[in-house]
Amino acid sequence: MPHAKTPEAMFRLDEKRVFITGGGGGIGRAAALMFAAFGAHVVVLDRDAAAAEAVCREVANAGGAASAFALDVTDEAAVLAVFAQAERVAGGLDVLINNAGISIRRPSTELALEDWNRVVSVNLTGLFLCSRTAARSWIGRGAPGAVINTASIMSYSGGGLHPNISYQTTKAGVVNLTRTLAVEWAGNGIRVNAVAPTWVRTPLIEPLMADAGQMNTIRSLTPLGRLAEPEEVASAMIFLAGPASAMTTGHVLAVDGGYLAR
């Protein structure tokens, strides 16, 4: 990838077409709004259909381009099937990212099997579908392409403020996915990096943020003392999607408040 010419430029991503999973809320809602903010075309897929277009049309809203479909990652018939019609209408792919998760908190002596293998195939399985599906398109085209996925500081952690096994071993397994795939794929100029949040305020830890004595543990564990909220993690996004990060690949990039240094 050729240097771009002036600091803005590194940033930009005027008509590259992103696709986000996981995009109708949260982290996902927030990264669609900064793409589309950058120049991107961002393709919203999310499992909940509504919550897609409600974000579509936030977008449209903000000046910006995007599409909305409706996706559930686990399914490969419909990976494949949605990825080609999003293709299709978005007139390309060049980024994608692997938002997706569940988390199902629950002590591992009374986690049943069905809800061990749920969070499995959405965290783990849904991401492994998602990035073949788009580094097969790449790779057909002779095209590059940047695949960024969402980890968590509970990939490096085991935890301790409740109990979630089922999470905290997905997303381990995303951060040595992503360093496999960003060797494997390197020949064929395809990037691949994860981010690794701390705490976000967003829906999926609303039962932690409801507990007083559960934030005061989160701000105590984190070195700046607060969460983090979704439009950072999508900065950090921007970044590892455009010329700024032609360099990096394999990587984890942190967005923890200092929760991993300590």
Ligand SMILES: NC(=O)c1ccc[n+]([C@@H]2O[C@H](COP(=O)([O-])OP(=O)(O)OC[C@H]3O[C@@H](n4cnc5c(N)ncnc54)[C@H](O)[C@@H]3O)[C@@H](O)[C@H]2O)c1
Given for the second form:
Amino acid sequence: MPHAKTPEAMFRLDEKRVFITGGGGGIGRAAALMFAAFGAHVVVLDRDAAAAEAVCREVANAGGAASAFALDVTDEAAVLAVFAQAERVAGGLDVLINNAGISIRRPSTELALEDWNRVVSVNLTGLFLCSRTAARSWIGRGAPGAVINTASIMSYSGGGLHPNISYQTTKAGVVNLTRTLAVEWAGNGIRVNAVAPTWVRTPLIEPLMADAGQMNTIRSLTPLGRLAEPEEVASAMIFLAGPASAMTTGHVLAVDGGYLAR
Ligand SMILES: NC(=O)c1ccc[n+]([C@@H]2O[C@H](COP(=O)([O-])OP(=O)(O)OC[C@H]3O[C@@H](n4cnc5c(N)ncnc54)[C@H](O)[C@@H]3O)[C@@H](O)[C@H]2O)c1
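Having gone through the form predicted alone, I am curious about the other one (the form predicted in complex with the named molecule); can you provide its structure?
Below is the entire complex, every chain and molecule, led by the chain shown above.
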């Protein structure tokens, strides 16, 4: 049993190597800074190399340890090569945060197949590729591991603010991918959980934040009456990554201000 010695140690991540996809922006950036503050060596992975480097510098300036790599999670060969290289640089891999995600908001009748495929490849296939690569490494070494996926309140909802079929569908898929891998890999000591955020103040929802009417609707749909901040999602990830959640797997933790409780 991975019992920590003190209550505080239940949340510490000292010497853990934490890979964060989409770590160059929004929730991923907040997670990188918070995981580093809890003692982890953070590996920032993003298709935007400059953004990944910038977050890496922010972590270092705050006194943390980080490395940055350019990675498009939809590129199988790149996932294999970059994970291998990043494991060499960081000295291993303990926690994978599948956070990269995109949204293409269009009415279903106007959504091009290439846009549908793009969202599926980032939001779903990317999670599969990165999780499979991490699990091969853990199982090959007989090492424990933890995966944290980024689902959404839209995993459980048909939406309503704007048409977004590929996002709602793929985020629903993330929930059952989480449960399925949790069951399959539990015997290998690998835990797989997810967070399901409400609307979070990041570039992903800039068009919504620019629309006062939409913001009022969001507030009225959310019992706590506001957007989430990226750090509020990152802190849920901290719980799911460490000893505090050692008996938790296959779970989706809503960070939603009560949206799903209504
Ligand atoms: N912001 C929200 O309201 C909200 C709500 C629920 C869930 N989420 C989910 O949280 C996650 C992070 O979203 P965010 O709001 O921080 O978005 P964001 O757009 O601010 O950041 C996403 C990051 O992922 C990177 N990225 C995109 N495609 C990639 C790819 N193929 N390979 C590697 N990196 C890639 C981007 O470069 C960017 O740095 C996503 O999975 C998103 O669906 C966001």
